[in-house]
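Just the one chain here, laid out as structure tokens, in the form predicted on its own.
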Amino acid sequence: MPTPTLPPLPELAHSFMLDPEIVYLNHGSFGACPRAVLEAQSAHRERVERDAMRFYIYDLWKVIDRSRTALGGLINAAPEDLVFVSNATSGVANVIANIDLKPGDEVLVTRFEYPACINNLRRACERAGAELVVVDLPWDPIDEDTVIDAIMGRVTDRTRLAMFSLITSATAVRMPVEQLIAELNARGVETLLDAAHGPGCVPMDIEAWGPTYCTGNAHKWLCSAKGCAFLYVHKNRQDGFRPVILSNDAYDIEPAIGRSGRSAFNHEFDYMGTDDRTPMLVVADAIETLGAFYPGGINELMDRNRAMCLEARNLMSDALGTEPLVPDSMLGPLAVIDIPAPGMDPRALRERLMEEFRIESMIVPNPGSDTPMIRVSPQVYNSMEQYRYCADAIRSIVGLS
């Protein structure tokens, strides 16, 4: 098979060290680290490396005090309300091990959460007795109504948490969650709000919508190191508040907090003992990394990449022939296209765009139908060309004239 002529590199592709020989599709799966804040991990580690006593025992504090303060800045959240984690489903976990739930209680969610974060809900539902409830959301909704219609009309007097996403992971509908927290908090529900696809995707106000718990992934969209994730904890709900791994100061947390200077809240969740912080660290530096990129910083990244993501639905659903799926106003940088090959399986598709034009891509099953559909999540290393190229990749293997 011949090698196929790949679209050229965008210019701020060079700063990722992503395989030149991938059109890499897929920024919403994993992300990317660019190669500045590579070299800002590979410093802290060194750090870490000449004296881990003192890392770990006095250093530590500050340099992670870096990071929750710019990312607070960011997402418009107190730096005191914020906890690192490994990744958003960590978060959850943490977050159901906190909530005392009990026999008759209800734990709502939608059908197109994450899988694994569902998993968690349903383990700690079946060991309290309680019911997890899952809303029959439709996947592709008309507007911001029929979502909050769907979800506000399965709460009852037991519900007592509410998760649901920023964006949804495989159907990329951004929900309307300023008016579902606003609404929940009326009703006494808390809520625990998914941004996995959050931080540097869309503009977040943590402070503004409200929500009991939230957690997101710096290393999606920040494009921070892997193995990174924030929680957010709402002040009334610090209290006892507690990670699920316990370390050293566990049980004798008044002079350790008295050491650190901060709340048990924070110390218990900075110091897990050994394991690698380094991730955590350089979320600053992914914050001034991702800024310095465009002239107005994140917000005008965020704004590039949305526009190219509608921008490429729209190429890519007129070469298809297939209409776009969700309003405009419900999208952020993601967004699904549907590829009129009936009974096609998802994975066939993906690993034949792989091997036959080395197109890193994700598709995802339609809920609505036995067609594929290929979700777009571009970042600053894609272009309009990259698109154009997968459109006529997979009009060749569906067999579309």
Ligand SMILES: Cc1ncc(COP(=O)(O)O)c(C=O)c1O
Given for the second form:
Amino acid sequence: MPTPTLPPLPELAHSFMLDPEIVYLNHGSFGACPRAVLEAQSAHRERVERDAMRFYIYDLWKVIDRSRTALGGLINAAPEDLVFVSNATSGVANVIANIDLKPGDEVLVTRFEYPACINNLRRACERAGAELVVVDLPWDPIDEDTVIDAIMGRVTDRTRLAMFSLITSATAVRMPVEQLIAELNARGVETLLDAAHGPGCVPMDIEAWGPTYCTGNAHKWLCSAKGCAFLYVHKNRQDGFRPVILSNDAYDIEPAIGRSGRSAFNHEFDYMGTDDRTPMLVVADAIETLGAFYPGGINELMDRNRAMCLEARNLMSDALGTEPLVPDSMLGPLAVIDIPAPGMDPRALRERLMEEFRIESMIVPNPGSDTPMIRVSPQVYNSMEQYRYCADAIRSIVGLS
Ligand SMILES: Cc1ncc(COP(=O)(O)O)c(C=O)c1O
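Form predicted together with the ligand, following the form predicted on its own:
Every chain and every other molecule in the complex is listed next, the one we just looked at coming first.
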């Protein structure tokens, strides 16, 4: 097979360790981490290896607070209301482990939630004899009001918790979370906001939104080291809220928190057994690094990523002759584009894009038809030239040129 000529890497891509022989178009699943952040992480690793005893027993608590404060500033949450876990899936699992579901209780999710998060809820419901209610959200067309009506229409007196994404995974819909949380709070239903695509992706304001729980990845749109997400728990639910993995101090917490001067909530999550905690220590470095890419800081970066996403979505829908699926008002920096190839296996298309065109992409099934869709999720290391190249590649595979 002849080697394709790839579009050149944009300037900022050189701040990352991306393979220049690949057109990397799937930041939304696993993004790249800037060299500067990886260097900061290496410095922490060296520190651990020089004196691990000192690091785990004395220093970890102090350095992790730097991440808590920086992240709290970005998403407008009090730093002490945040703890770190390895990923958003773990954030969801920790919340579920702290909800005492009873037989007959109902837990609401939408059909567009991330499978791992639904699976954790499903197991908890099955064990408790509770019901997992999957809301059949509309699709093509979709709009904010219909989404809110669909979810609120399934709330009953037995609804204990509602879990929904800030931006859904495979369908890339920016959900009307502000209104949803307000309406669910008014009905006395606890909310678990899955903001896996949250920090550094779209502006967030936890204090104003008022969820009961929220988890979100630092390793996605903040481009922080892999293995770091935050978990926010509202102050009035922190008492007795404990990690799935209990550590040494769990049943004798008072002396430990007396020494460290932090809440039991912070203390227990900060150390959950010996583990590589360096991803949690470079969140501030990631925020600083992303903030330095453009004069307008991370807000400009988020605006630019969204603008490139809309441009890429329009370019690709035009090139493929399909209609946009989601209104612009419901898009962040991720969008799906329908591909006019009924019956084509999404996995096969993804593999052909890689094998024949060196494109790493996210191809998903259209939930409303039998066509595949491509999800675009531009980051600073992508360019419109890459999306043009990708549109031409898909046209050639599906026989449009
Ligand atoms: C909406 C959503 N929730 C949760 C996750 C899981 O994230 P992680 O693999 O970091 O746990 C993803 C991953 O893509 C996601 O898109």
